[in-house]
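First, one chain by itself in structure tokens, the form predicted alone.
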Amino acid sequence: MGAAEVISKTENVSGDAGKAPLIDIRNLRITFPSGGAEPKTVLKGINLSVQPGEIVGLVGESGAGKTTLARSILGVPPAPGRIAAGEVHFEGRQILSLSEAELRRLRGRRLSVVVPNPRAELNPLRKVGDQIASMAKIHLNVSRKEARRMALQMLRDVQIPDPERRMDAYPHELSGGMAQRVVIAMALICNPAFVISDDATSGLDVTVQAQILALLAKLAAEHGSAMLFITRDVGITAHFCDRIAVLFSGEIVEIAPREALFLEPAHPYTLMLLAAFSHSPKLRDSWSVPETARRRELAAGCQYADRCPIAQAVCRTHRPPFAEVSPGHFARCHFPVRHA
């Protein structure tokens, strides 16, 4: 067996080793085109698992790839991206190589997402209820009275106030949370298997943040859907995902359950994140050199490096493996963090 196997068998982590994962990422690389000879890749081999009924949360600063990732797993990168190589597997199926029409069908019934954008997600022009309502028409096979019965109770579970008036309101009539309320209910009223919240609060003040966290997650849970959290506040996970990927440069650089992470980080990104959670400068200075020694994203090695206090020359000519560094607990470091 050649070391990019056994990296490959490595890094396809999952909450539970015993059971076959929901959705199964393998190896995912996109693309996007740049000025040189060479595309440029933006997702570097990801692989990542999640279980039924878990929520995993995704972390890591603008850019990183997080948007990348989600559109990706539903078969459209971001334009002019491309997928050059991995698969995604959803319930057993290998979704990528399927049609486009076979993969409308599974986006918003097996499949959605909760977009950070109400107002670019609905339609101006229609009724919110006849909005929610159309994703069970359409996706259901319902009829047109049993649709709107759907909807008007999704107003309910996402705790709308006067549902029965707002099923006839227009989306400029709605507060931002409650548009987002909206998204959500569309999102959910098909009872997807798996859903993505792609940064779903962002934009809302941080009570209404608070509310639409815990109603996602309550109704996730009723539904028995499982989830990609993905956010930039890394604070935000340690409320309820189950465990929770690092996302950096590109790749996944850490994956552990929940209070592994927080508790026991291995990477010395992660502590940066933490750093930043806790409002913590004298842990940031400890934990990242300054801007002016840093040098480029390295072709080779670990792309933290140049930003990394304990880096040495290995780091900077030797990619590190993705390696268990507890169980469960997975790192891509040559010198993971040790706690006492």
The other form holds:
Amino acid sequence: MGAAEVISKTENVSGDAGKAPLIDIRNLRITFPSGGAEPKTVLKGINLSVQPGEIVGLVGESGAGKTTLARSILGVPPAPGRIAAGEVHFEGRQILSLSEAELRRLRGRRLSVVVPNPRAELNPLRKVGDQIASMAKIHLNVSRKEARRMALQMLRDVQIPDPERRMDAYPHELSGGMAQRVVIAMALICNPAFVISDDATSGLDVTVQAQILALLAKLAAEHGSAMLFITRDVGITAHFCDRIAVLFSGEIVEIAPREALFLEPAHPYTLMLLAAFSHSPKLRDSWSVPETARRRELAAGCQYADRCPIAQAVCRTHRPPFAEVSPGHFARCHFPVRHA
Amino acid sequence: MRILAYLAKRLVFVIPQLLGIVLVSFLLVKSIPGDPAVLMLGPTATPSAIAALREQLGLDQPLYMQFLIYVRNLLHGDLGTSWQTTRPVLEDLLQRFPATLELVTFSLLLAILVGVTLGVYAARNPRGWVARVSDLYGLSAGALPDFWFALVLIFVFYTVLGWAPAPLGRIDMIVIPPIPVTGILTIDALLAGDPEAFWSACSHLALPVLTLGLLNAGPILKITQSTMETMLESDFSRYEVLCGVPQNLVVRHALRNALPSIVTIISVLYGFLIGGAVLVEIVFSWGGAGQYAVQGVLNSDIYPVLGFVLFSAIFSLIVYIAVDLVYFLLDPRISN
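Take the protein just shown as the form predicted alone and give its structure as the form predicted in complex with its partner chain.
Now the full complex is given, and it begins with the chain already shown.
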């Protein structure tokens, strides 16, 4: 073990000391018991790193494993899921091997999550001010009074109207947008180094959504937090993500800096996602294939082969490599799309 | 202020509710076959003597007249007279109801202590040994008859070990009972500053409270466990875990959210046990209200029965109003 640690440290140093990632997810595999002998693998070896202060988008359709990833990074995969393999290195520690007590102290303090549908996630019987303040009280060891003061300041920061009065409001008295702001306040009050936004605005009106996202990005920057921004709407990521990863069926199929992803998408699935927003019906039709009645999990080969308009025989038999198509731009495809 | 308006609204309905209860129980009790005049005078009575007594008791009147007379007397605080004890029912009940109330209240406190504690632990660790013991306990507590369990306890703690006093009433024969203030012996003994009477009352309470408490902990345990499991699996508990809230605090918040269900089952048990403790009262010669009512039913002594029904109904209404107030305090969604 000792030798391995030394090696990994030297690798980090030799790579680029300035570019040591804040969080480095390595080969994360999550399985769910499926009734049969073989558990179902929901995340198939995720590799993803985020630099300090960076905002990484993660796009995927429902069922791709987005929420599973968000919760597994925090060490609590959704039940009955299990972390079958993989490591999450954060601030110099492999946090998945920490004790539950140590991991708990990181959650909410250094690593926090902004959840979707906050009116269900907030405790219905506790005042929102107390719920925000208890984050500070639990993690920062501040007095009750100081925690309340911080909570009130957070409510101001997330631009909730009439924050003094909202401190004593219960979750059911808030609108969806306000509840979302409360959850953001809870995620940021301890100045976390890393924030995971898990489809945080999916339940909101489009106009409110834009406000909240802008606020979230602004506050994350002010607090110096890096962010993993999980969403099913690829369009949203264009506004403020530095890099974007595309998740399909438990695998990252493409990752690229923002411009590269939008201007030169390499994976047919990414093209399909982008084409879905296109005004051109021709473009949409050429990149989307009517979904077959049943999704097949191919044991070997590309997971997207069944839906891919340019799939060849090899796609069904050999798993494509995660190849670098241009610097910092990777795609898991045998036939990455070339742009002239 | 909302709470006062709500309370007033509830109280308005109490009178018609009570009237309905009295009407129904009057009709039911009257429909029990058996003529009190025959029972009072014994097998050697002449028909004319029976007829005279029936007239004196008002039994020759039509049923609705009998009911109206009963209600009129009620309004004057007269609950009728028991022919068995030859005393006014109100006096009898004021003496016996506190005995039952004391027994049932202490039993319920024990049941809450056992049921809620085990339920929370079991829900917290659903695969642990506490959960397995709780499952077994919930099952057997529901299956054991209370009088049988009482007899087992008497056998073990009185006959074999000699720790408990004889199951004969609420206080030792040689101990002078405290001056009745509330009718609840433990409280009266404390008020009178009489430690001897207090300990005697406590030692007599021990076995019947153990019987009712341990058996009625079953339903409280089951409700607590299942509600707590739901609460701990709910979104807000999961979110607290994601936020790094310590497990103890997550459990405490979940319990707060589970309280309305737990309070509900407790209130149902409380109302039920006033009459439901009767077999245990008989085993321990408790002299409680349930025992008094059953004697009345068996001997066509209807006024004790009606009086008991009235007392229990008022008690249940008080409990349910208290429960509504507790809901009010527990859940901000109701108070709005």
